[in-house]
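Only one chain is given next, in C-alpha cells, and it is the form predicted on its own.
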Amino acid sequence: MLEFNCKNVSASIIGEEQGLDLEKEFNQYNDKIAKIINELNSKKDKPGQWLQWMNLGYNEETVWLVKEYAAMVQDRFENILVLGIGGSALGGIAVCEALLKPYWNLLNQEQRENLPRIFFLDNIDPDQINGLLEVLDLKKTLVNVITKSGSTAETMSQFMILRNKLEQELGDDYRKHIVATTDQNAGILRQISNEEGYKTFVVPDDVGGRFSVFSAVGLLPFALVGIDIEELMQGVKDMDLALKNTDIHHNIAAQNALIHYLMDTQKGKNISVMMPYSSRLKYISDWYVQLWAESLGKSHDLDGNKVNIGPTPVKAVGATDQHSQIQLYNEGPNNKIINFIRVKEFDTTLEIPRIFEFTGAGYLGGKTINELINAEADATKVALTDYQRPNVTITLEKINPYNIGQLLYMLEVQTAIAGELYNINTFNQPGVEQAKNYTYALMGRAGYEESAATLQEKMAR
C-alpha cells in the first residue's frame, strides 16, 4: 500500500499562519467526509453520476478481452501509434513512461522482448505528425485511435491522415491496422468503424476522458506493449477497498483531498505542485494537471452561485526542478502546496566511482545515484518546510503495475472527494467545450454557421 506523509502541513511544523491543525481539522470534518465517501460509493452504479470509473476496476471482461486481442496480434506489428488527445492520450503516456523500460523505442527488439514500441500523437503540430510519418514504417504499424465521440476534431482529423496513408501503402488490408476505441453505440467513429469492419474496444459510458485510464482507453495500449494489466487493476481493486473507509484517519485519499481543500480555502494556496523525484513518473504529473484542472476549475457551485474556483495544478520533477522552480517556491508567494512522490526500491542501481577524490567533488564517491536522489528529495521537502512551505509526501516501495494502479486511483478518489468539498460538479467541463465549440465553428462543420458569424466578428475587434 502507498505510505502518505502530510505532517509537513501541521502547524505545529511550519506555523499556525501557513500550517492547518490536522486532528482538529480531520475530526472537524470527518462526518462530512464519511457521508460524501458514502455518497460516492452509493451512487457509482447510477447513470449519470458519471461515476463508473470507480467501478473500472471490476471489469474483468474488459480485461480478458484486451488480453486476447493483445495475444492474437502479437508479433504481427513493430509500432503502436495511439491518437487521442487530452485523457485518451494522458493517461496512457504516463502509464507506459512508467512501466516500460526507460528509452523503450529506442531499444532493439530482443532488449524489448519482441514487443512493439510506442508512440502517442496527442497534438496536431503538423511537423511533430509528418515527422514521425517519415520515421514509421505504417506496414508494420498498428494503429489505436482513442475518441468516445468520434466529434473530438484534433484525434479525427489524425485519423484521416493516418486512414488515407495506410490505405494508399496496403490496399484493403489497412483495416487489419486499425484498432479503435469509442463508444458502444453512437457517434461518428463508432459509424465508421461499423462501416470498415474495424476492431473495437468501448469507452463506457458515465467515465469521463480523465478518468479513462483503467478502461480499454488505457488498458489496450498497455496489453499491446505487454504490461501486465492484471496486476494494474490489482492495485485499483485494492486502494478501492481501502479508500471505501469513511474515517478520515485511514483514508489517504480524504485527507489530501482536505488538505488541498483548506489550504486553498483557509490559507491562501491554491497553487499545487505534483513532484515526482523519478523520470519514470514525470508524466504522472502531466496526467494529474489535467485530473485537477479540468475536475475542480469551475464557475459556478452546484447551488448555481458563480465561485470562480478551483486550485491550479503545476508539474515538475525531482531533482530537475530543483534548479528551476525551488527558488520561487522557498522564496516567491507562499501560496502553493507541494505533494512529492517518492520512490524507495529503484529497478537499478548505479555507483557513482571513486575518482576526483581529493577535489571539492570527492565525497561523492563510492556513494550511488539512488542514495542522491533520494538525499535531494528529502533535502528538498526539509528546505521547503524550514521556509513554512506544505508539502505532503506519497512513497511507492518500487515502481511497477500494482503500485502505479494504486497511486493514479487513489488520485482519481481525491479529486472526486476535494470536488465533494468544493460543492461543484467534478466531472463535467463547460469551459473546455466552448472552444471545441469555436473550433467546429472555424473550421466550418454544419450546424456552426451562426456560431462562425458570432466568431469572425469577435476576431475582427
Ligand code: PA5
Given for the second form:
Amino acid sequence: MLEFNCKNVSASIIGEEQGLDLEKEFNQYNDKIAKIINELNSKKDKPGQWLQWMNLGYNEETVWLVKEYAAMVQDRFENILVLGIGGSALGGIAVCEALLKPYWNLLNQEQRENLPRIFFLDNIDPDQINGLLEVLDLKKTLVNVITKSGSTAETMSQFMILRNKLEQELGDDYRKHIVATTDQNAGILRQISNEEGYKTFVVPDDVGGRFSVFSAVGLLPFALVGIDIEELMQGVKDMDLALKNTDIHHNIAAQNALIHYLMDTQKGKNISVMMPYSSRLKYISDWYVQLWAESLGKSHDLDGNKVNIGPTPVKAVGATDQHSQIQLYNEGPNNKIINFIRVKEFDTTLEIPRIFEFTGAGYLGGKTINELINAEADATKVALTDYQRPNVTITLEKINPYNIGQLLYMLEVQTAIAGELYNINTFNQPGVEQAKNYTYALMGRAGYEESAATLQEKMAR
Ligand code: PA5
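Previous: the form predicted on its own; requested now: the form predicted in complex with the ligand:
Up next: the whole complex, starting with the chain shown before.
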C-alpha cells in the first residue's frame, strides 16, 4: 500500500497560523466524509452520475479484450502512435513514462524485448507533427486515435492527416494500421470507424476524459507496449477497497482531500503543488494538474451560487525544481500546499565514483545517486517545514504497475471527495467545452455559424 504522511500540515509543527489541528478537523468532518464516501459508492452505478470510473478496476472484460488484441498485433508494429488530447492523452503519457524503461523509444528492439516504441501526439504544432512524420515509418506504425466525444478538433485533424498518409503509403491496407478508442455509439469518429471498418475500443459511458486512464483509453496503449495491466488494475482494486473505508482516520484520499479543502478555505493556500522526486513520475504531475484543475475549477456550486472557486494545481519535479521553484515556495507567499511523492526503492542503483577526493566535491564519492535524491527530498521537506509551509508526502515502495494503479486511483478518489467538499460538480467541464465550441465556430464547422458571427465581432473589437 501507499504510505501517506500529513504531519507537516499540523499546527503543532508549522504553527497555529499556517497549520491545522488535524485531530480536531478529522473528528469534526468524519461524519461528513463518511456520507460523501457512502454516496459516491452508492451512486456510482446510476447513469448520468459520471462515476463509472469507480468501476473500471473491476472491468475484467476490457482487460481481456485489450490483451487479446495487443497480443495479436504487437509483433506486427514497431511503433504505436497515440493521437489524443487532455484526458485522452495525459494518463497514457504519465503511466508509460512511469512504467517503461527510461528512453524507451531509443532502446533497440532486443532491449525492448520486441515490443513497440510509443509516441503520443497531444498537440497540434505543425512543426512537431511534421517532425514526427519524418521519423516514423508508417508501414510499421499502428495509430491509436482516442477521443471520447469523437469530434475534438485537435485529435480529429491529426487523425485526418495520419489516415491520409497511411492510405497513400499502404493502399487499402491502411485500415489495419488504425485502432480507434471512442464512445460506443455517438460521435464522428464512431461513425467514421463504422464506415471504414476500423478495429475499435470503447470509452465507457459516464467516464469523463480525466477519469478514463483505467479504461481502454489507457489500457490499450499500455498493453501494446507490454505494461502489466493486470497488476495495474490489481492496484486500482485494492486501493478502491481501502478507500471504501468511511473513517477518515483510515482513508488517505479523504485525508488529503480534506487537508487541501481546509488549507484553501481556512488558510488561504489555494495552490496545490505536485512534486515527485523521480523523473519517471514527472508526467503524473501533468495528469494531476488536469484532474485537479478541470474537476475543481468551477463558476457555480451545486446550489446555483456563483462561487468561482478551485485550487490551482502546479507541477514540479524534484530535484530539478529545487533550482527553479523552491525559492518561491520557501520565501514567497505562503499560499501553497506541497504534495511530495517519494520512491523508497529505485529500480537501479548508481554509485558516484570516488574521484576528486581532495576537492570540495569529494564528499559525494562513494555515495549513490539514490542517496543523493532522497537526501535532497528530505532536505527540501525540512526546509519547507521550517518556513512553515504545509506539505504532505505520498511514498511508493517501488515504481511498478501495482503502485502506479494505486497512486492514480487514490488521486482520482481524492478529487471526487474534494469536489463534494467544495459542493461543486466535479465531473463537468463547461469551460473546456466553451473554448472547443469557439474553435469549431472559427474553423467553420456546420451548426456553429451564429457563434462564428459573434466571435468575429468580438475579435474585431
Ligand atoms: O477531461 C476531459 O473531459 C477533457 O480533457 C477531454 O479529455 C479532452 O477535451 C479531450 O476530449 P475527447 O476525448 O472528447 O477528444
